[in-house]
Every structure is written in C-alpha cells, then in structure tokens.
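Shown next as structure tokens: one chain only, the form predicted alone.
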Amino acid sequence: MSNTPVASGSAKKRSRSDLPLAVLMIAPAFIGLAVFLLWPTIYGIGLSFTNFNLLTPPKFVGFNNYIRMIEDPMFWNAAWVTVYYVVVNIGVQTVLALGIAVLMHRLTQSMIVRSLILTPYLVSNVVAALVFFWILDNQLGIGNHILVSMGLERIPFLSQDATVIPTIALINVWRHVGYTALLIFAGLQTIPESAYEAAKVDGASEWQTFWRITVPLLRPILALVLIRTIIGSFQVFDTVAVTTAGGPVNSSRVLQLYIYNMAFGRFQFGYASALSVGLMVILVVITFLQYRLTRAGDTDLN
C-alpha cells in the first residue's frame, strides 16, 4: 500500500520529463504543416475576398469573386470535366486495383511481384504524360501505327473531345493502380484466414467468397482508399498541362488548370483564390459524405 503513491509520483515525474522531448520531435512536422499548409490556406482564403494582380496592393471586394465564380460558365465547364475525369479514373482504377490485390493475396505474395506492380508509381506524372503523349500521337505515335498495322483507323486520343478525358484518366490509372492495389493488399492482410476456411467448409465458391467475405471485411480500407484517390483525382493538373493544355476547346480544362491559368496566366490571384476555396469546399463535402456513407471508421471484424 505504501508503494502506490511513490509509484504514481514517479510516473507523473517521468511523463513531465518526456514532454520536452515529445515537443522537440513533433516540432519539425508542426512547423512544416503550419508554414506550407495552414498559413497558405488561411492567406488564400483572405485573398479570395480581394482583387489582386501582383502590380497593386490587394483591394477588398467582399463576395464579388464568389458571385463571379457562380456565374462563370468556364468554372462550371471545368467542374464538369473534372467530375467526368474523376468518375472514369476512380471507376477503372478501383476495379483493377481490387482485382490485382485479390490475385496477389490468393495466388502469390512475392516481394518481386509487388515491386513490379509498384514500378509505374515511381515514374513522375510529367514523364509518364510525355511518354504516353508520344505513344498516342496521331501521326507519329507507335500506338496509332499498331492500329494501322491491324487494319484499323487512327484514333486522335488526345485531340478529340470524346477520347481526351478517358485517355488522360487511363494514363493516370496506369501510373497509380499499382500503389492503390498495394494499399488494398495491405487491407486484405487484416482479414483472418479462418473466415476463408469457414467459407470453404460451407462449400462457397471463389466468387461467393469474394462478395460475401472479402468485400464486406475490406469495406473500411476500400472507403479510405477511395477517399484518398478521389481527393487526388480532383487535383489532377500535370498530366493535362503536359498533354493537352486544356484542349481541344476546353474539353480537358480541369479545375486545377483553370485555377492555374487565372492566377499565373491572367494574374487574377483574387479570383483564382476564390476558385481554390470553392474546390476545397467541394472536397471537404465529398470527403465528409463519403466517410459517413461508407462508415470508413467502422469495421466488421470482431
């Protein structure tokens, strides 16, 4: 009984002595977060209420930039193009990544296979975009030469309204699908083998096992992966800037490219900041709804 106060007192003293070390370890990350994320966000929100072009001091204009954004047909066109890209990119990428992850989990867990699958993700977006830009060129690209050799017509992948967004989406699918598959594969590792063994005992097929065990137990991981990939897809910029620059006729002008053109092409930094805040609000709403609807914080594993 007499040792209890001494033990609790030493624990409190030890916790107080660990505080400076904890603050020291957290400080670099906190400073980086404050300097490169929090402060630019706050400054950008403030700038969205001004008229600023770098040549004159910012002039407060209230909600004029937001009213202009709502009435701007180019903004809504860019929003529609971005949503179209996100739907194609996320739909194809998620299905392929889930299939690859399940095949790795059920057939092989080789480190070499995982390394090969991750390789495209190690290529920068700009390099990948340039390589596919040359491959898919309408006249000189090897992709169209292969189509011609097969007796098919050339396809203007990046210069036609109907194909430009799907092509850009598939380029980014090629680059990101391996990384997404590895995230899902990590989630598959948390599913106990006993669940699959019980399914085999009950005579369930591979397809039934996939839909009744794998998908339900993988739901929290899939939800978090979707949240991450959707946020990243809404921020697509470099692939479009390198391959099409928003063309043909604004059919690939996504929101990030429109914001960039307004800021660094027309020097309308106040309006560009308002567009950025609008995109941030869209992402916050989508993330919140997706988190709640998919119950990403819950698990079916007991």
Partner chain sequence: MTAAAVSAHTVGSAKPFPIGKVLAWTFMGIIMVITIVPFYWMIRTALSSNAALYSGSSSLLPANFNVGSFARVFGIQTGEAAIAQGGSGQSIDFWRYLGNSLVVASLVTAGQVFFSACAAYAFSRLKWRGRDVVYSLFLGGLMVPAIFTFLPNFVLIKNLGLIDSLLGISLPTMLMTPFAVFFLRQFFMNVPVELEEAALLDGSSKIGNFFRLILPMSSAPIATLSVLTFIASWNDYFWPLMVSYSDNSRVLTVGLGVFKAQTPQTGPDWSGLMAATLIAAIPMLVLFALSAKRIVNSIGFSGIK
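Instead of the form predicted alone shown above, give the structure for the form predicted in complex with the partner chain, please.
The following holds one chain only.
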C-alpha cells in the first residue's frame, strides 16, 4: 500500500528518503523488540517495587522486596550455590575447551573432529540432564557400575550435598565444551601463521609456543568468550530443574530456580522480579569487571 509510490519513485530519485518503506519493513521486528524485550525490561524493574501476585493488581511497596532479599537466607544460599556452580562449570570448561581448541588448531584440522565435538550441543539441556541422570543413578547407572568394578565406593552423584553441584556443572560442561572450544578455535585462526613460523624458526617447543604466542595473542578473544560463557552459566536452570529440582534440600537451588519457585510456586511475582533484578545486577557487574580486568577491547595483534 504505502510503499508503492516510494518504491516506484525511488528508481529515479535516489536521494529521496526511504522512510515509508523502512517503517514498513522494520515494523514487525520493532514491535517484537519493544513489546517482548525493551518494555519487559522496564516493566520487570517496575514490578520489583510491587507486591504483584498475578491475581490482584500490583501495589507499590517501595524497596520492601529488596530489603527482604538482603535479609533472605534462601537468596544468599541460592547466590552462593550459583557462584559455586559457575566457578566449577567455567573453570573446567574453559581449560578443557582451550586444550581442545589448540589441538584442533595445531594437531588436526579435521572437520569430523570438529563436528563430533559439537554434537552434545545439539541436544537440549533437558536431554543431557536425563541421560546423565540415568548414567549416574546410584543403583543401576553404568557410572556406579564402573566405580564398583574398579573396587571403589558408589557415589550418589546427584543425591548428596557434596557432589550435586559439581556433577551438574560437569554435565553442562559435557554439553557446552565443544561449542566453547569452537569459539576459541575461531579465535586461534585469527593469529597469523607467521607468528608460529617465527617461533618454530627460533626453536620454541610446542609448550613454549602455547604460552608465549597463543595465550597472549588469544587473550582478548578469550576474555570475550569468558564473558559470554559466564553470563550463560549464571542462568543455569534446565539441568537442575529436571534432575534435582533444587535438592537435596536446597543444595542445588540455583538463583534462576529460586526465582521460578517464587513466581510459579508461590506466585510472588513482585519478589521474584526483585530477585531477577538482583541476578541482572550481578551479571552487569561481572561483565564490567571482566572487561576492565582483561582489557577485552585491546588486542596484542596491533
């Protein structure tokens, strides 16, 4: 309709503004952005200052939800459990992914290796969680069969305090390590081959090459990858919800599960929104700190 005159006229008058056509083409995406992303962000912050419970209209309660959050031991438990999860998850995953990426770069460029390593990423968190829920089952799981056949004790991986979070963290390493390795691998490919040739000419060993060439030149990309994976890691939910639902007791009740319980178990949307703001603040602070500490913007290549 409105685009017809513009479209026919634009062939002759190139300088004329394309505004009507642009508005038409952007409208659906802009509605999506405004309605489902920008407005919810503002509305969510607004809700965190109310006692909204889905049934009655929200009532303004000032900072009550935030005061409650600071005094809520369950919130601090959830925050601590989440941080513990992120440290194990990101620590193991980054080291493994870096190793795999370097090997994919220096040892084999095989497409088959790269595809296989990514396969777990293609199934959902829920699938990964259930497969390991079975493999690690205390009585029948093959994992414990193997432990017993090696003369070790059975480990109730997902049903005791001491192992539940590391286990969930490692299940998610299984699913995500290939993806992270490929991200780092892409970064490695930006390092000029000449740097490696120079190291070779100087007689550097693979080990020296790794520490003196690869790590310094990869640093900015590694920092970006870390920011990305840490933000993802903080939002852990699926694996916990499917395998332990936060248990035993609260030892795997991560922040996002606590938020979900608060909203859909107890219908305290106001408080749940405040918790979301809390999680978002943590994410923003971490991103900022990491960006500063690692100088992610700089590159040693220049």
